[in-house]
Amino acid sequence: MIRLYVENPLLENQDVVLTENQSHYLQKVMRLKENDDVLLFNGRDGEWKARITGTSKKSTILFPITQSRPQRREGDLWLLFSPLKPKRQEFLVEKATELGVSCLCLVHFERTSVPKVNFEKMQAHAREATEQCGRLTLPEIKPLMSLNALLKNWPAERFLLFGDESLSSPSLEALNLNPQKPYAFLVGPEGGFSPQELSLLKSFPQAQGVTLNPHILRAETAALVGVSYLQMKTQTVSSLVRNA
C-alpha cells in the first residue's frame, strides 16, 4: 500500500487534504481514485490507513479510518558528512534513511569540493526514502556548518566516531561501545581530512578515530559501513542488556 508523509495531525474521522504534488502523484502517477486506501504518517501520530473520499484537479481528500501502527521511538544515530556530488549524495541520503539514521548533518572541511547544497532536494529524497522503507519519522537534516562550529556546539552526551584514513586508529570491531550512549559517525571529504582537521578531531575529548578498511573508501561507502556497524553493534548489545 502506498505510504505518504503529511504535516497534518492524524486523528480518526478528521479529513486530511494533500498537497498539489501529492495529489498529482496519487491520481496521475499511481492512478488511485475515490474509495482507494493509502497509509499516512506524520512522525507524531503513528501510521494510519486512510481512504480517498474526494478528488479534484489539484487536491485529494483522505479520511483516516484506523491507526495501523502506533508511534514509537526509532533509532538515535547521527551521520555527518561533507557535501557530495548530487547523485552520490542522493544515494547516501536514501540509504542512510533506510538504515534508520535519525539526523543528517553536512560539514564543510578544508578539502570540501562541493560548495553548495540543495536542501529542498535533500529533504525530498529523505522523505521519499522514508515513505518507501516503512519508517515512521523523517531524519532531521541540519544546515551546513564548519568543523570548528560543529565541535564547538557538540552535545556533551553524544560520542563521535570518525573514519581515520591514516590507519592509526583502532578498527570498528575493536571498540567497546556503550549501548546507553548516543553515537554519531563522521566521514571526511573526498580529499580526506587536512592534517589540522585530523589533529583537531583526535584531540577532541568526545571523539574517537576508527579504521574502517585497509583500502581507501569513497565517502558514501565509508559512511554506510560506519552507520551499519554502529547500528548493528549498539542494537545487538542493547538487546542483550534488556534480556539479561
The other form holds:
Number of protein chains: 2
Amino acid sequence: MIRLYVENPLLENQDVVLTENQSHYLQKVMRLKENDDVLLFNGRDGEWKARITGTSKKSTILFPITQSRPQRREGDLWLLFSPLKPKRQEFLVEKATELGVSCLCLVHFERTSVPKVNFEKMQAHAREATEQCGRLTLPEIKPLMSLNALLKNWPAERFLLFGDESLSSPSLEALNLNPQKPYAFLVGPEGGFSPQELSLLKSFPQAQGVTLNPHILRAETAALVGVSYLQMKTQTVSSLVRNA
Amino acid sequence: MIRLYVENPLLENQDVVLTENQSHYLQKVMRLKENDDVLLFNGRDGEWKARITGTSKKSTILFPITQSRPQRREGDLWLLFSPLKPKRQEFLVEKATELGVSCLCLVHFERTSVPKVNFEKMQAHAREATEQCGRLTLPEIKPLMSLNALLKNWPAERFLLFGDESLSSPSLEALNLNPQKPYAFLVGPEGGFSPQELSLLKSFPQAQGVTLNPHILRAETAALVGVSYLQMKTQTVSSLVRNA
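For comparison with the form predicted alone, produce the structure of the form predicted in complex with a further copy of the same chain.
To see the whole picture, the full complex is given below, headed by that same chain.
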C-alpha cells in the first residue's frame, strides 16, 4: 500500500486534505481513485490507514479509518558528511534514511569541493525514502556547518566515530560500543581530512577514528559501512519488531 | 596517481601498449604526456609504477619501472542478487567492488522484474571501481542463472546467508561466523522471494536467513549491509595492511 508523509494532524474522524503535489502524485502518477486506501504518517501520530473520500483537479481528501501503527521512538544515530556530487548525495541520503539515521548533517571541510547544497532536494529524497522503507519519522536535516562549529556545540553524551583512512585506527568491530549511548558517524570529503582537521578530531574527547576496509572507499561507501554497523550494534532488538 | 587495469603481462623491461580506449582516457581525459607516471595492475603480477615513454594518436606505450605492490590473495566473498534497474545496479556493482566482493553473480528469481542485463557495463563499472579503490584483482562477474541452478552447483564448503524480510531470522550480529570459511550473501528481488524460493532457501543445508534492519530495505541497500558486515567479520586483520 502507498505510504505518504503529511504535515496534517492524523486523528479519527478528521479529514486530511492533501497538498496539490501529493494530490497529483496519488491521482495522476499512482492512479488512485475514490475509495482507494493509503497509509499516512506525520512523524507524531503514528501511521493511519486512510480512504480517499473526495477528489478534485487539485485536491484529494482522505479520511483516516484506523491507526495501523502507533507512534514510537525510532533509532538515534547521526550521520555527518561533506557535501557530495548530486547523484552520490542522493544515494547516500536515501540509504542513510532506510538504515535508520535520525539526523543528516552536512559539514564543510577544508577539502570540500562541492560548492553548494540543494537542501530542498535532500529533503525530498529523505521523505521519499522514509515513505518507502516504513519509518514513522523523517530524518532531521541540519544546515551546513564547519567542523569547528560542529565540535564546539557537540553534545557531551554522544560518541563521534570518524572514518580514518590511515589504517592506524582500530576496526569498527574492535570497538566496544555502548548500546545505551547515542552515536554519530562522520566521514570526510573525497580528498580526505586536512592534517589540522585530523588532529582536531583525534584530540576531541568524544571522538574515535575507525578503519573501515582495506580498500580506499568513496565517501558515501564509508558512510554506509559505518551507519549500517552502528545501526546494528546500538539499536536494541525490540526495535526490530516492525509493528510493535 | 592514476591506476589502470591492463590485460598485458607486467614485467620489468617489457613495454605495455595500451588499447585505444585506455590511450584516449590517459591522453585526452586525464591529459597525461610522455614521462608522466601511472600505476598498472592486471590481477596477476602485482601493481607497477610505469612511465609513459611514447604516445601516438591511437596508442600509448608505458614502461614498467618498479613493482609498487606484490600480487596477493584478496578476500573471498560472493554477492548474489537479482538484476536491478541500471542506476541502482551500477551503484551496487561499484560499492560491492570497493567493499571487496570477489564474485558478483546475478540470479533470476520468480519476481525478478528487470528483463535484461548489460554485462559489458557491469564489467566496466567493476573495473573503474577496482582502479579507484586500490584492489589488485577485478571481481569475477558470473552469467545470470536461476536460483535452482545456483543451488544445484553450490560449493559444499561455502556458507550462504540471505536477507530475510520476515523478521523471523536472527540478526547478522547474532550469527557465529567462521572467519576461516568462505561466505556468500544473497538478496532477493524488489518484490521479495516467492514462497517456493523461501522454502527452498530455508531447507538448503549451507543457507541461513538473516534479519538486516527494522525497516524495509531496497535490494541494493540490503546487499551492502550484508557485504560490509561479512567483509568486516571474515577478512583477517592482515588483509587490512594495504601495502603488505
